[in-house]
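In C-alpha cells, one chain follows: the form predicted alone.
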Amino acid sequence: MALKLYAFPPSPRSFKVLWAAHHIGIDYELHLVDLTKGDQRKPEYAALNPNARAPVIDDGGYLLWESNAIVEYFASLKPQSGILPQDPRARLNVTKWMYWESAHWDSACAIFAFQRVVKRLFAMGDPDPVEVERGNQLFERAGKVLDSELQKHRYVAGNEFTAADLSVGADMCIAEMAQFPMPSFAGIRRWYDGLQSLSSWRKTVAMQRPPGG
C-alpha cells in the first residue's frame, strides 16, 4: 500500500515533503488538502492533523505531520539516499539548519508569503508596509546567517546536498513571488540557482500550479 501524502503543493511546507520525497524516491499517493477551499478545517482532515495544517503523511496507519518530521522519516526509509548522514555529529549539524529553519528562516519567509501571495490569492488587500519591513528585517537577520555558511561550502550543511537544503530550501519555492530581499545575498542566489537545476526541484515545482489553474 503507497504511503498517503496530504499536501496543498503551492505552500513552501507542502513542497519541502513533495520535494524531498521526489529526491529520496518515496513512493506516495497524493491527497490534494486545497487551502483555498478550508479541507485543513473539515472533522476528517482535523482526526489525521488537530494543527489543520498541510502536510500530513498515513504510512499504514502511523500518522506524521510537521514537515520536517516528516523529510527525516522519509530519509530513514532511505537510509542510502545520504540525506541524513549516519554520523552523529554530521548528522546534528543537518537538523540544526532543520530546527533553524523552523524557528528562523521559516518566519521571515512566511511574513512575505502571506503578504504577496496569500493576501492576492484570497483577494485580502494589499500587502501591509509595515509588516513587510518587518519581514526585511528578519529576512536580513536570518539571510546573513545562511549567507555566510553558502559562501564556506556549496550546501548549506557541507559540501553534499542533504536535507538541510530541503528544509531550509523549500521555502525559496515562492521567492520570485514572494520577492524575498535577495540582492545582497551572493551565496543563497548561488545555492538558490542550484536548486533550481535539479530534476526533483523542478518535478515538483510543476505541482505548483493552484487548482484549476
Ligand SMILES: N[C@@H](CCC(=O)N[C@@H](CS)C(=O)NCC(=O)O)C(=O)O
Given for the second form:
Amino acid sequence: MALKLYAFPPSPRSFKVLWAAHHIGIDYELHLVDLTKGDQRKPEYAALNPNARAPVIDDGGYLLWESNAIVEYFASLKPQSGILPQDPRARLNVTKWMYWESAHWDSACAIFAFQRVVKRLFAMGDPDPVEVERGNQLFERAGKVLDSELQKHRYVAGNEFTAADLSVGADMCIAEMAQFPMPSFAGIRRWYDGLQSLSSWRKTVAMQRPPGG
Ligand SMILES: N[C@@H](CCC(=O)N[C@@H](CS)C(=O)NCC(=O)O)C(=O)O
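Next up, the form predicted together with the named molecule, please; the one we just looked at was the form predicted alone.
Below, the chain from earlier opens the complete complex, with every other chain and molecule after it.
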C-alpha cells in the first residue's frame, strides 16, 4: 500500500516533504489539502492532523505530522540515502539545523510568505510595513548564521547534502515570490543556486502552481 502524503504543494512545509520524497526516492500517493478551500479544517482531516495544518503522512495507519519529522521518517525508510548520518555527533549536527529551521528560519521566512504571498492570494490587503520590518530583522539575524556556515562549506551541515538542506532549503521555494531580503548573503545565494539545479527540486517546483492558478 502506497504511503499517503497529504500536502498543499505551493506551501514551503509541504514542499519540504515532497522534495525529500523526490530526492531520496520515496513512493507516495498525493492527497491534496487545498488550503485555499479550507480542506485543513474538515473533520476528516483533523483526524489525521489535529493541528489542521499540512503536511501529514499516513503510512499504513502510521500517522505523522510536522514536516521535519516526516523528513526524518523518510530518511529512516532509505538509510542508504545518507541524508541522516549514522555517527551520533554528525547526525545531531543535522538535527540541530532542523530544530533551528523550525524555531528561527521558518519563523522569519513565514512573515514574508504571509505578508507578500498569502495576503495577495486571499485578497487580505497590502503587506503590513511593521510586520515586514520585523521579518527583515529576524531574517537578517538568522540569515547571518546560515550564510556564515555556507561561506565555510558547500551544504548546511558540511560538505555533504543532508536532511538539513531539505529542511532549511525548502523555505527558499518562495524566496522570489515573497522577496526574501538576501542581497548581502553570498553564501546563501551560492547554495540556493545549487539547490535549484537539482532535478528533485525542479520536479517539486513544477507541482507548486496553486490549484486553478
Ligand atoms: N510546523 C509545521 C507547520 C505546518 C504549517 O503551518 N502548515 C501551513 C502551510 S505551510 C498550514 O497548513 N496552514 C494552514 C492554516 O494555518 O490554516 C510543519 O512544519 O509541518
